[in-house]
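Next comes just one chain, in C-alpha cells: the form predicted on its own.
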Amino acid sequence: MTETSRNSAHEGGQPGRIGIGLELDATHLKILEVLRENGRISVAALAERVGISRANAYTRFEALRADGAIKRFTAEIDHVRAGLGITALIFVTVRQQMWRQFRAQLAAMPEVEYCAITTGQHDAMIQVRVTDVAAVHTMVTDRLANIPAVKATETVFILDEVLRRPYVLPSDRGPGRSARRPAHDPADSPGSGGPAGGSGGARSSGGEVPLGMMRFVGAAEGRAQLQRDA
C-alpha cells in the first residue's frame, strides 16, 4: 500500500511518496545532507537544521527509511587505529563462465572490504584492508590464485587515502552549476573571420560541450600567432 507523506507545500515543495518510488526533493536532499554529517542527530535538531517542522522532518525522513534511501545506519571507524593500516586494490580478471564461483569465494573472505565489477582490461576489483603486507601476499597468491574462477590479477598498494566521503548527492554542485563547458565557436578562431578576427585568440561561445572535451592547437599555428604577436 502507498501511503503519502503529510508534507505541506510551504514546507518542502511537492508530496513524496512511503514506500517505492519516492519522489526526492530539495527538502529531502537537505536532510540527507545533515544526516552525512551526524547520523545520530536527533528528530527535533533535524527539522531545526532543514528549516520544517519537527513533524514534518519525521515523516521525510521515514518515508526516506521505508523507500530505501536510507538503507541503514552504521559506524565509520579509523582502520589504522582497528589494526588494519594496510589498503590494497586488487585487480581480477575473471573466467567468464565462472562468475558465481567468483563471487562466492569472495563472500567467504573477510578482508575484502568492497568489490565492484569493472569495464576495461580486468572485470572485477577488490578493496581489502589487511595488518600488513604479508596480508596482502598471502590473499593474492594463496588464496585468490587458488579459485578457478581467478584467471589473472593485479594488486595495487594505496599509500594515501586523500578524500573518502560517506555519499554524494545531487545538490552538492550547488544551485547553478553545470556539468557542462562552454563550447568553443570556430567563429572565434583565429583567420575565421569571427568576432576574434586573425589576431586574437579562441574564446568560448554560448554553446555547451561535455566535461572532458578540448581544442589542441597545433605547434607550427602557435609558432605562426607568436610571429604575428612580435
The other form holds:
There are 2 protein chains.
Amino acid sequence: MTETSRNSAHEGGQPGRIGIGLELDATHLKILEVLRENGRISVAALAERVGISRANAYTRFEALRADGAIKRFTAEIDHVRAGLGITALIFVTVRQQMWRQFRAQLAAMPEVEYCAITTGQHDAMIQVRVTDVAAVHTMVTDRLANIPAVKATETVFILDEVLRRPYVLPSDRGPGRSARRPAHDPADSPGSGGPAGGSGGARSSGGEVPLGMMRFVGAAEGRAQLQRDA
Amino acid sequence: MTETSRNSAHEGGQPGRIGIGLELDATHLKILEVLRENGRISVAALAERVGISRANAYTRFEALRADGAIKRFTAEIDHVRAGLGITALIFVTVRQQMWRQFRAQLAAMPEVEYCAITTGQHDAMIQVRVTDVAAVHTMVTDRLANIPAVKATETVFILDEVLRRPYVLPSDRGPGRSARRPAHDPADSPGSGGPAGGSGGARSSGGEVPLGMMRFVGAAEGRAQLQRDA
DNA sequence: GTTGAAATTAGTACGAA
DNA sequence: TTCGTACTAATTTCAAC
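What would the structure be for the form predicted in complex with the DNA, rather than the form predicted on its own?
The complete assembly is shown below, putting the previous chain first.
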C-alpha cells in the first residue's frame, strides 16, 4: 500500500502491460499542473482553469487516475506543527542478498518517510522524521543496527528544507527546450542505457569529488538481483 | 510559493507568534491521518471516518488549514508516466556566504523537486527528475557548475523508490510509545540542543563509517549564517 | 468534445445540548 | 465545544447537440 513504483517497472495496473497506458497530451499535463498545486480543486473549477469543458475534464481526470499517472491525493502536513521537528537522512549500506529483508523491515518503521535505492557509496537513503535528535540516535543504533541486512549507516541531519515542489512535470521546462529530450551533445554522455542497467567501470574516488563527477557505480554488486529479489 | 518552511522558524502565519498556534489533539491527528492518504475526501466523509459531526469536522479542517498544519493539498504524480523516468540526487558543497545566491538559482531550476540543507560532508542535497541520464549530466556540468556558489557536487542515481509515505505523523508510532518523547536513556545523546544550533566538535571520518556513526558537523562553517542570510 | 438541465452532494448558519 | 438540522450553493451526472 505504501510501496511506490519501480523506476523501470509497472505497478500492478494492467498485468502484462509494461509501458505507457495513456499518451499524455498538453491538456493532460495542464491538468496535472493544476492538481499538484491544488489537489482539492473541484473538477468544474479545474475545467475552467485548464480551458476545457466540464465533461472533458471529468473524462480526463478519471483517465489519469485509472491510468496511474495520478497515484493519489495527499495533504502536505507541517511536520514541525505535527510534532516531528527533526528530519534526518540515513545512508545505509545493505548486505548483499538481503534486500528483501531490508525492505520488509523498513515497512515496519513508521518514522521512515522516504527510502530510495541509490548508486554510489551507499546502497540506500532513508529519510526519517522524529521528535528529537535522541530519537534519531535510537533509530540508528537500536532499530537499524539490529537488522542483519544493514552493514553500515551514515547519518546526516536536515537543517532546512529549502525547496519542495509537489512533483516535477516535464512541462515545467520552458517551451523552448524539448521535454522529451533536451538538446545536448550526444557524445558527452557519461553512460548510455540508464542507471538501472549500470555496470560500467569502477570510478570510485576517495576524497573530495571535483565538479560534475558522478558516482555511477561502486556498490552495484548486490543491486543486480534487486530486480527479482523484491 | 514553492519555498518550504524552515525547521525552526514559522512561515508567515501570525507575525510575532513563533511557536505553535494550535494545540493538536488526537482528533486533529486523526483528521491529518485520513487527509494525507486521501486529500480529496469530502469533509462529510472525513467526519464520518474520524467519528465527529460534520460541523465539527468543518471547524477543525479550517483550523488546521489556517494554522498551517496543513500546508496544501497535492496530487502524487507518477513521474515515469509523466515522462521523467530518471531521478538523481546531487550533493552540493556550497561556497560560504553564497547561500542566498544558491537558493535563488535553485528556484530557477524546474527539474529540482526537493532541496535540503544538511550536515555532513556536503552542504545541500537536491533531488532532480529528468527525462534521461544525459539530462542529469547536463544539469550538473552546465547549470550547476555555472553557479559561483557551487563549489563541488557529487551525483548519485536513484534506482528505485522503495517507500514514500505521504508525510509521517507522530501518531504513526504505536500507542505504547510516547509521541512527544520516546523512551530512551538521556545520557547517550550524540549532542543535545538540536542540529539547528549545531557547532560541536569535528568528527569527520574519511573511509567507511561504522554502524551508527553520525556526520554531525564538518561543513558547518557557512551554515551559521544561514539563519539570517536567506 | 461541448453545452445545458436534473439529481445529488457539499458547504454554511443557526439553535440546542 | 460539539452536535443536529435546515437552508443555500455548488458540484457531479446524464442527457442531447
